[in-house]
Amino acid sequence: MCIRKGCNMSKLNFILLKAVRWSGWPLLPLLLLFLFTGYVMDGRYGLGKILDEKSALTFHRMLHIPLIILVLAHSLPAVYLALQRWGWIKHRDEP
């Protein structure tokens, strides 16, 4: 699968590939922050000293919706492109 102009990629696949790449970068720090706040609430690894449990719980709860949105925006196009690549879904031809 190429990403340069002039290659044999449909517009839909190009947009989906860009969605996977652009959603992956904000997903990474958001996931790390989600895990960090969870470990702070649990008190593991001495992270409870960095942030109090109530603040960590507040931040953790605020991250649920953005995390779900980014996971869906990242994984659904990636799964579709993978199924195409594996031949389970036929490639769409450009009109």
Ligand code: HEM
Second form
Amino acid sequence: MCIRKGCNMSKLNFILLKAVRWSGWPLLPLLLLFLFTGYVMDGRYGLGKILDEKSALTFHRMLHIPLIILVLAHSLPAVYLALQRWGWIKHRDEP
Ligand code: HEM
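Hand over the structure of the form predicted in complex with the ligand; the form predicted alone is what we had up.
Every component of the complex follows; first up is the chain already shown.
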């Protein structure tokens, strides 16, 4: 996908693509932490030795809202751009 100056990608699509890429990176550690704290509470795989269950629950609870916000900020623009790419919805033609 062209993101250089002078290509015909619209300003909106450019901003949406930036949103997809910027939100993808914090999502990665956040998701891993969410899974980790979940499995600590579950007591599976001996992860309870690394962190106690009570702290895991505190962290796990704190992670919900940022995770939901980032998942939406990442996937909604990604889906919108994909639908445009596949021709299911129209491209906006502004340069
Ligand atoms: C929570 C799970 C997810 C994580 C951790 C994640 C992480 C990432 C990361 C790190 C990138 C690379 C960003 C870059 O190029 O700088 C990326 C790109 C991308 N992600 Fe995700 N992602 C997740 C879920 C999703 C979902 C559910 C969708 C679709 C609905 C999606 C669609 C995309 C697309 C289309 C790109 C490529 C954007 C581009 O460069 O053209 N991702 N993701």
